[in-house]
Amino acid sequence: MSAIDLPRRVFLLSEDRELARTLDGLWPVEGQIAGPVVSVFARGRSALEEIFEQPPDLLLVDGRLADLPFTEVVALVKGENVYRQLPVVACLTPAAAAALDPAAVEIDDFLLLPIEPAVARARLELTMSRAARSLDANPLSRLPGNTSIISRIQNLIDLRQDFALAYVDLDHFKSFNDAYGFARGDEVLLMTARILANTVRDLGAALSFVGHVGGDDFVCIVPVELAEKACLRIIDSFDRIVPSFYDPADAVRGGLRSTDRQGQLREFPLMAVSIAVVFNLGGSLTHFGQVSAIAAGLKKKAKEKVKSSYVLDRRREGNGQPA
């Protein structure tokens, strides 16, 4: 069983035995599908070495807890970095909740007791999802990284969905970095970003999608008949702003000069895009693996080219061979 198929885990906080039969019934098999292992401490005292051990997917702390304050236990979570990102959610009473203060308590969501099973289910699974996809997200684009990105091509092979795949990164941006700085590189990812998911969105597109390999690459999913056009889009625009981002005298000189890595001066040319398109047309796809292995390729050639460039690759049902 690979950590993907792995059930999630909840830890519960509380000495309330029907809290605690409540809370394990919100999640009833159905079909093949489990819910989550609960697991359930009567104390925190005795339940932070198990969290900070093996930290749960979700963490319900009972606001009557009996030995520590449950805003002791939410600083003790939340203070160490490793953990910040564990969704923690407060079983309060009524009284309670409307006595507690947001900017003291670091808690990222909080259960009225007695609690809703329905409307506790809900929110839980908002609270787990919302976690799962801040955690993924690039720290710097804020664009589905690559558990999102995985997961969503998986899931549209699995469904023999027809799309077009784009992967998109950027030549020559290492020199651009070393000669200008890691800030203003920065500033070139951003400014992709926004191209990226601006010419997507604008496409309209119910099938589309923008994530953040990391670094310079990025990837796009766009219907069949719209990946030309945005392939298209997406070199105009990066055409058009990129010199921008370069010192005056670079732009107009139509690059920079800059040391390589064996010490001698270069002459690298202004930034680029390359775009390679891989296809899945009537299911001839069948696992993420082959969509990274044709894109490598397709890479290859579109790098071939010094300015900004796109190479589609379509895949036919049964062949898999280029059309």
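Residue numbers count along the first chain shown, from 1. Note that the structure is predicted; figures quoted are calculated from it, not measured. First, how it differs from the form predicted in complex with the partner chain.
Hinge annotation between the two forms, restricted to Arg21, Ser134, Ile150, Ser237, points to Ser134 (rigid-part boundary).
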Given for the second form:
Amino acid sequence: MSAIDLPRRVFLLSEDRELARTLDGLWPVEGQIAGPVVSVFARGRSALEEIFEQPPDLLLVDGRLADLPFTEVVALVKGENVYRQLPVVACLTPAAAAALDPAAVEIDDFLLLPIEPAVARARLELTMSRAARSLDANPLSRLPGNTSIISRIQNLIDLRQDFALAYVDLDHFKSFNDAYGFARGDEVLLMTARILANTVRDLGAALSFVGHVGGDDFVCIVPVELAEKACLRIIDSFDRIVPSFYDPADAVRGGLRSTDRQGQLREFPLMAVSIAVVFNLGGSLTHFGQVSAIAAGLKKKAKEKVKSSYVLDRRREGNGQPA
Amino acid sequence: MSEDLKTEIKDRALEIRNLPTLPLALTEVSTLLDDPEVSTDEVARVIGRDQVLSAKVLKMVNSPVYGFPGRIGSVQHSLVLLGLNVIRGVIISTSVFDIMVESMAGLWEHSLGCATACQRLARRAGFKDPEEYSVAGLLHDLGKVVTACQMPDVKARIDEVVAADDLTYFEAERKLLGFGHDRINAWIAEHWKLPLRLKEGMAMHHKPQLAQYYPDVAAVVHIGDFLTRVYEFGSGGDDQAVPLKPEALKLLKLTMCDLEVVLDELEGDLSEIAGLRFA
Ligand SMILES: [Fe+2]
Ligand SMILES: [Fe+2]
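Rather than the form predicted alone that you just supplied, could I have the structure of the form predicted in complex with the partner chain?
And the full complex, kicking off with our chain again.
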């Protein structure tokens, strides 16, 4: 399923009418679930403009294109950073497939001609979902990114399913980055991602999810009754492990010295986690926008504390110590 | 001693893929992991008593795949970051010694005894995080395990020299090879990207006065090794007494009185550990 609920689009560049018919028939309309819409272009050149203006979810190129070598189409698409996420599948004769140089032609997969409909459909679906995952995943942590996060939350809201959504971010991350550089900052983000993923998974709940919004912002979805336990565990692990990411002298001192934006020498404590938890109870939320608005307010509260802390919406509050 | 021999031994040592351990530790961890409710802390406690399992876990968490090589020196932290899934994989892929179990059991006891001694010493010296020192103590003779597994021929020759010339294992290694297990420790720690603190404890425990970066860890492990031998707890591969370097005590600002306190505490700890059976 694509993240946004528009029908997916597949472009086929081929003069072969038989191939076009087969592909168009791959996704018959089944009840409510709409398959991808297949558009066929007999001439490669004429398709390029449309590809560049409105990239499809999948591009199929016939290896026997007459007006433009298929390798050129592939090079055009894959050579541009904005389009290279678009999965490209070539339709090749066995001879062409055998002669293919994977180092020179950047395709994501190929189908052998004549194509076998059932296999072709499965492979194309696989290619599209792989592309959707890798496009959305955070490039550093490889956790699901914004598109997945939003659709996951909206889905749960639509299902009127109870859940707790924790917004996690780090205090004093910027000063750490400024003092030690981005590479060291990335180490801390990867450590944080591991703690979140393992903590949430160890809760053993079916309803659980960790996403990476970007930078030092993460989200976790957990069952309502496990939210506080998750917060306490995340804070405990983070506070124990984070000193290892500082230079020994700073770890011993319990913080670092660096100059702020005004050029003034300042002392920063060790990094801490702030967690703001929003609940969906009995369908109390109706759309994703509410979630982020509530979380923004809660975050301010959590941030007022110097140490790692969590704030639960409309429930008990904690400061990281089990009550 | 020839550079060629050194290079050959180094290559053989670093080729190590799958260090085996003793059956008991492995069974104990596997049983824990079968329980879906088990906590990371419980698993960490059991793994933290086994030098090979601890080494494997630290190697894994410090590998570049995770993105923070050289940062993690604690077994408990490693478990939080790796997660129980990965730990299950580590355990499944670990084999047990099929031979020599008896001779290795002594080394396991010696290592665990040393870890315990290091923890007591670090507390006595007023250091903040005693676990950092006990891990270094646990791994201080890992080079001996590597030799036994990877180069049983070399190990047999060292054992012969120990018996024939009445030397310590360390002296025999140097007589035969020109370097000791401390050097093998350094290679392994470097290759596995273990934190520098851990590396210094492992590589400098016989010469703490020469430790460049973390003489505190080297000194703690040096004295810990000595105390474990005083109690003749387990075996480091020989039955000699090892010399205690007074510089190590000075470094930690510990007196002989402190040492006696630690010895008393250690006696209780060791009899408790002896209750856990080895081999
Ligand atoms: Fe030693
Ligand atoms: Fe030893």
